[in-house]
Amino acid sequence: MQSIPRRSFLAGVPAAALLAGVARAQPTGAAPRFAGVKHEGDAHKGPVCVASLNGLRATARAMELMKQGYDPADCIVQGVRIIEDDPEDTSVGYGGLPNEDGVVELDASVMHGPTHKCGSVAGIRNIKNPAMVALLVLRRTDHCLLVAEGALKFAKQMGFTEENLLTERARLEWQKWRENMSKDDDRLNDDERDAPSGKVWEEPRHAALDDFRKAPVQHLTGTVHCSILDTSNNIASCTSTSGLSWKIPGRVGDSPIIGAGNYCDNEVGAGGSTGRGEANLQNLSARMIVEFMARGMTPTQACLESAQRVVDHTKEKRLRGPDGRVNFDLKFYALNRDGAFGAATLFPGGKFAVCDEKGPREVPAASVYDKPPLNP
């Protein structure tokens, strides 16, 4: 029997069949909601690396390694490693903001298009490069996901060294959050402490972060996503995070879950996300991005459709503002097998990182809403 190339097969399959078993984003027969949206990435062809905005350096490194002939998974993991190693980036790796107990827990996933294999770690402690560990789970095991103590044990077996990931900046931010949680506990809030009668001695490392300590307490999400299409039309994708700041210990977001925060198909493309992980887990957004591209959408249209799907499925009142719009943001990123790329956010003003033959640069992302949130 003659085999049919998958891309040719997909072209002749009805959209409903492609999405069988996956919740529809809109009623059967409805026109695509973002069919008229255009983006500069639509016309791009050939090798390209796409990342969240904090991954600009990662895209440059990934493309550099691609030109040297490295596997696409190695390219993006080594690119993401730059962000994981940076103590000033509180969203991932070393310097990531801790859980409610003041402990840094990291998640990461890698997916390899040529083999359609994946590797992930979740809740791993004391290892600052979870993406590298995830890649070894992909290559050295028959598993997809290792968690907590098991992930740490595996990392140590693979030669990784434990280290304290809680930087002074992250510790002070956690301390500020912990002290200002409630006026009913035994920790004094900022406005409950008496003013000193003279100068207060500060260790140099504290004084250098004085402005940071004075900033309002925030609940932060932070993640880096990176995907690449190489010269052989092979794809790989990676997402790494320290997760939601002050999370309940053991909380796992979307980043290490294949199909939620990261997914790729070598015959279609790659999708990834940053932002509110719970929303992505509930909607399997990364997988949906790839499915929408298989259906014929551009990367930008696929990201917008997945973002709108999250909006449509957000039912809890606490997650809606007074204007009825969701009160959180998400960012989606995509590239397809031809080299087209795009991204989308819920609210306007977002950007993402791209590196191709023109070099690394920031590119505007499309958005579902046309106005910023009421309380940014």
Ligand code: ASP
The other form holds:
Amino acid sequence: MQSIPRRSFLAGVPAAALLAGVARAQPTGAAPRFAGVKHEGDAHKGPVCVASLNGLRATARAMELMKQGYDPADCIVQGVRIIEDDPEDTSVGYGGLPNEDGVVELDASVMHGPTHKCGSVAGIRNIKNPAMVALLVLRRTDHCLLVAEGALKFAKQMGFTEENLLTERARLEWQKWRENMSKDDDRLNDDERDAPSGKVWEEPRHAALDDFRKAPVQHLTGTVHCSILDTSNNIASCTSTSGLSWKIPGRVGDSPIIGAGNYCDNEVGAGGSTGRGEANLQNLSARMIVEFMARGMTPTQACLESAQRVVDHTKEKRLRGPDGRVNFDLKFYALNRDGAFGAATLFPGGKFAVCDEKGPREVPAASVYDKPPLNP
Ligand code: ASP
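Switch from the form predicted on its own to the form predicted in complex with ligand ASP and give that structure.
Shown next: the complete complex, the earlier chain at its head.
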């Protein structure tokens, strides 16, 4: 394992934690590494809703429903529903990017602080609001997680209707990825096709997507995470996603796995994550965020500590860049039972969504590294 000396870190946000490179996992009982880091959310008190940046509208809706007296789980699930319904968000619900077969498979989880119950669905197809199904797993069953056909069957029994979740934009993005995947297969890559001898007939519905189709092929990630502390000091948290684009069919990420991409404890707070799910599955990051808050860390410090654990535990060479830093991104979000909130990313420049008495807004997150990735 390559070892790069640690640097000290600055207090303040967006102060990077400046712990670069491959560090050893901190032994239990060692002094907290991020004790000096401060964030504007540290001093906040009372009801608050926190989300990934794409969940700004979710936070506003959740707070609105909170004022109408809804259960905290309903507040955030209805907030997340807005993002799931939005075809422009290609990382969640309807319009989510598909698996390698071109089929959209969704994951979601909900955790309810007052009962300490959870419900999840994984690999569910044809249902655009998996968070709502996850909430019904929580409320109407003795189980925690339903997958694939079983999850779909349950959703239909609960009155959900099946629909095609693959939008034209997502299908074209998938087609571009599939065609450019390999020169050894029978699909021609962009640079293997001869130029046409005239204009190519284009369906009007595709013309609008021209710019987007010219962009380079990439593996895309994205998810919505949302948590709330309500006026009765109750907490709930939710994560919903279409997972990694072009994933192997049946792949389940961290979002529906309680403790990995989502966790809450009514006595402590909530933690959640978006980004490379495999890293959170290997580190149970959301559970660790809540554990770190229980040990006295602020939400921002807890998110940083969880992020640093992922960095420390990333041993595979393929997941490290030439500079020794990890080559993927993760974002962590947290709130505590007093209403303090925070977030951390691996690389600087990240923001997250917060809604409180001042309304919905974007807030800068702390970061483990102080410099952006080499090849963003
Ligand atoms: N965490 C999600 C997953 O691994 C993806 C993401 O947030 O981008 O399924």
